[in-house]
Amino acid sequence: MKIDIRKVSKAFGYFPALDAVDVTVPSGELVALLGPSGSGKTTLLRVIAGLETPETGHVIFGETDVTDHPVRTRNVGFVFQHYALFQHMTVAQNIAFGLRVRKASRAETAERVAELVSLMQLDGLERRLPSELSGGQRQRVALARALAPNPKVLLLDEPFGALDARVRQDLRRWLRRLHNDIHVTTVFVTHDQEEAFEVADRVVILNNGRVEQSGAPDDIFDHPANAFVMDFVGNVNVLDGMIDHRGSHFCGLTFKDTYKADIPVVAKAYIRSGDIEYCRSHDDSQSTKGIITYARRVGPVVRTLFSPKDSSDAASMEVELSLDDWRSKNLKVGAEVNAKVKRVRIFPERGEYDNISF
């Protein structure tokens, strides 16, 4: 079931939660709505579900405009962050609830419950109450209950937000495998970038009620549409500077192979922490001398802080490298090194210039 969101706007009082939002969810895809708090992602999910009515715009399922249709006729499955299971019902009874509301036969209900118990890896737990389950098990029961009536669309509102990190990681991989098996058009809200990029076929980034960018995870990471997306996605160093007839200049670094401007233009350079490498020699203007002032190993990577020493306007930068690289170069806190920028994106403040990279 394809979903088209066309020019949808929604306000709460004077607060514009959604501002002429356009989003397309292709049939059978798993799409993540990603953005900071207050960006409009949960409101958009509720508009799709029919729990909120847009003031302008249209919600279209397939070829049908469902903007004014009530929740019960949209045939959507909804899973909340805190499960919302019926505490007095067993696992099997929770899963069967939607089928009984629709007056499915006992045989049909039993067959569907058994199918979902197996699919959700809940075998042996059918008679347990929610209080007797782990958080991950309760979330799988909630998913099974949402899927039981065979919805056209599955909507997930931060489904793993209440779980600890390890369970959350396991469940999102399980969700990806599940989606590959059932191919139900799925939209889920998350504030976790890693979760969105690992699970989704497509990511929609929202900010202040507007879509900043929509596309495949790799496209968004490698080709951010604007400064907000670049800054929001990943660990980024932001340096102030300008573009002039010689090139682009930021805190002691000069990038000659980027835009040049007859009139100086104020700009910002965005450099991901993984796009900087440490080397012993100073070979060009895209590297600068300095000292490693902080280092902390986090599993297979080492996160460091590099402080340039030759420029009065230089800013410290976060640099992330592999543990093998850290050890092979015999690096340590206090070591004098050169930090070389391998990749940068520059966004001038004047709108007539496009973003710049090399």
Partner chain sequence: MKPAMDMTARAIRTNSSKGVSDPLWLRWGLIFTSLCFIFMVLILPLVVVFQTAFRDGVPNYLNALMDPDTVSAIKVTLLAVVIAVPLNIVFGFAAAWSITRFDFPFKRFVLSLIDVPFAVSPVISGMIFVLLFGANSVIGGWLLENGIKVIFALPGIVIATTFVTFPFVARELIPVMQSQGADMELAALTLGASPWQMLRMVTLPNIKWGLLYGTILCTARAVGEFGAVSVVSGHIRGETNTLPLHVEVVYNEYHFSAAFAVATLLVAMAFITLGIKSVAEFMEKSRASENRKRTLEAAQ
Contents of the next structure:
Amino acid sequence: MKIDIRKVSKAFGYFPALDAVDVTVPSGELVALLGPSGSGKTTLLRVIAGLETPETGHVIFGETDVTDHPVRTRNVGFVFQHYALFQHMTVAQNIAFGLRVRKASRAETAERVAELVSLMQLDGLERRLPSELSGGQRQRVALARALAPNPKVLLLDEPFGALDARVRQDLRRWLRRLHNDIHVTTVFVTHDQEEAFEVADRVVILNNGRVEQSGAPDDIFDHPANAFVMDFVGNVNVLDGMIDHRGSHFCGLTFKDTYKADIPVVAKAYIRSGDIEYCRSHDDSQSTKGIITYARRVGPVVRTLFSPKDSSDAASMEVELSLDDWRSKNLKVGAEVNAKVKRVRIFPERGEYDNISF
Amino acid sequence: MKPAMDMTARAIRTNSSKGVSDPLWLRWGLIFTSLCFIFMVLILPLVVVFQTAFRDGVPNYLNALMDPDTVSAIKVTLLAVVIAVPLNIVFGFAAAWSITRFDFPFKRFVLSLIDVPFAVSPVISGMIFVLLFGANSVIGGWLLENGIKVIFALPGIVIATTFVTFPFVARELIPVMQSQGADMELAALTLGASPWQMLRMVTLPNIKWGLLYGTILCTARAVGEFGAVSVVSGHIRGETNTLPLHVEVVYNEYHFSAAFAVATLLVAMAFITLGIKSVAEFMEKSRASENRKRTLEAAQ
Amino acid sequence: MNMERTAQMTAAKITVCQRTHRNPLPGFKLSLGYCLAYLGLLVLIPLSTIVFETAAMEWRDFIAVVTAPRAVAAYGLSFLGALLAATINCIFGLMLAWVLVRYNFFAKKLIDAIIDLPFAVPTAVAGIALTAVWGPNGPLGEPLGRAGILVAYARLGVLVAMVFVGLPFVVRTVQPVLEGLSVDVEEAAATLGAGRVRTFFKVILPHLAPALFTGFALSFARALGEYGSIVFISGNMPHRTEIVPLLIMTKLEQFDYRGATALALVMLLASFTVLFIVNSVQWKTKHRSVSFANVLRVRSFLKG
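Next up, the form predicted together with its partner chain, please; the one we just looked at was the form predicted on its own.
Shown next: the complete complex, the earlier chain at its head.
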């Protein structure tokens, strides 16, 4: 079931939570709503579910405008952030709830519960109370409960937010596989870009109640629409500088093949920490001399801080490289090296931007 | 799991930590003084109630309870309870539901209004209904003309009882429902439950102990109310006397053992109230600790 | 940019038919309607009679009634008695809470449950039971009487009844705060070389102060309004052992509704002031959420 969100606005008091949001969720896809806290992502999810009423705009499921339909007739599966399992019911009773209220027959209910229990790998836990389950198990019960009445769409609010890192990893992949199996249109909310990019077919990035960009994960990563998206989806260094008639200049780095401006313009350069390379020799203007001021190995990568020599202020850049690279180049803290920028995005103060690879 | 263990460790430490434990003499001194105080102020009066009630033997005790006036007082009391308590249960739930689940202006004012019967003297609680329904008032006069007597009659007793007992259920439910939040109810709605199904299958089972306890407190107070009912009842023996008023009447006629015999009924009710309170609190506590455990686990 | 957006939003608000916020939970109108109708009929309208009744009085009459010597004597007894009873309850209530939270002893659970007895026992029963205990022939009244101390049918009796009805308030407000008091703080004080006495007065007592104050105020308000238990034990002598609620009752029995209302107004103002002070103190303290919840719990016990 395709979901269309058209010009949806909603304010809490004077705080605009959603501001003329347009989003389309194609049928059968798994879409992530990604954004910092207060970006309106949870509000949008609740609007889709019918838990919040938009002030203007429409929510359309398939061909039906459901904006004025109450929650209970929308047939959505909603997984709450803290699961909201019924504390006084067993796992099986929780899963059966949606069928019981629809007056499904006993046999039918039992069959569906058994099916979901095995799909969610909850075997043996049917008679436990929610308080006797681990966080990951509760999450799966909440999912099973939401799926039991065969919802048209599945909505998940920060599905992995309350779990520890290990369980979160497992559940993410498991959710991806589950979605591949059942193919119900799914929207989930997260503030963790890694999570969104790993699980979703499409990512919608929200900020201040507006959609900043939406598209396939690779697309967003490679072609961020604006400075916010660039900043939000990767580990980036932001350098202050300017553009003049010779090119753009940032902390001792000059990029000739980019903008030129007759009247100098203030600009910002965005460089991902993985897009900088250390080399011993100074070859061209896209590299700059400096000192490695800090290095820390984190598993297979080394995270370093690099201080350009020519920069007037104490600006330093984060540079991430592989352990092999670090070792083969014989680098260490305090070493004088050249940092070569492989890819940079420049955003002049006003509007336009450029994307260059070298 | 770890924070939970920390908490247990701390709980154990409370009683045994060397750095902060009180010397033995102080410990036992305080315990002894407390027990003496409790005995003098709380226990001894109850012992005296039973002792005096049975002073003239069991037959006299039973006679006092079988007395037609006692039976009629029990009937009047039960009538007040049967009308006031259900009304107040519905009010308590309606108030808690609207206050904890919705936003509306003047919420604090509504909360303060619920506290009014706690803040005013029971004599004043009775008085306002005398002013409202008394023979001299507009409403009271009109009702009397139409043959309805409120003050110094059963309706007055019922109304006064309802007034002094209405906050109990609401006050029990508001904190419980506030801390539970609306997520379970919203979940029920997303799963397709009708309002009635949501209420029956999700809301009520989750507040049952608070509801039970509030109802018990409300009932106990409705049975035991003295001041307010005393103002409106007119003390007509065998007609408008509730149990506590009957105790007063018999006591003032110097039938002490009979008065205490009737009082034992009320004390028994008090014990039942405390018993149910302990059970309800225990259930709430174990539930709360489960919730805490759950959030701790979830936080990891 | 932001200005632009706000302008757009406003435009959208004006042009498009706006839906009002709708909470998906059912029953708002029904429950709030019942709740407000109930409060209006049962509380607001009856309470307003006090205002109307007083408004019909001449100012001079009103002053004459509320400053009559008999009334002034009753205020003195009610207010001083309630103050004294609340103070006694603070001392013993703090001790009881301390003993119940910090020590283990035989029948502790039972004692804990018994604390609530004054909430559960009807006041009339409490009245006759206390009179029997402290009266001239009672187990405590007799020895005291021989020593020349009269409790029942004297002002001391009023105090005993007030202590009885107010005790649970202090215990039940202090107890949870004491339970929540981290031992770490005390241990820290101990490692810094503070003695037990010093730790108690410098560390523990300040922490308990808001709860203790709340307990004091609730106990005071309850003692001030108490009627049932006091009428039996006090002897009800005008100017000597007559409390304000009893004086109101007497006036009502004489069909002097105006006089009763005037005195009730004085009482109401006093108890609302107390509650107001309690609430403002609660709002100021950091532990507001904790102690407010306690007050809710405790108030739900309150008996008149």
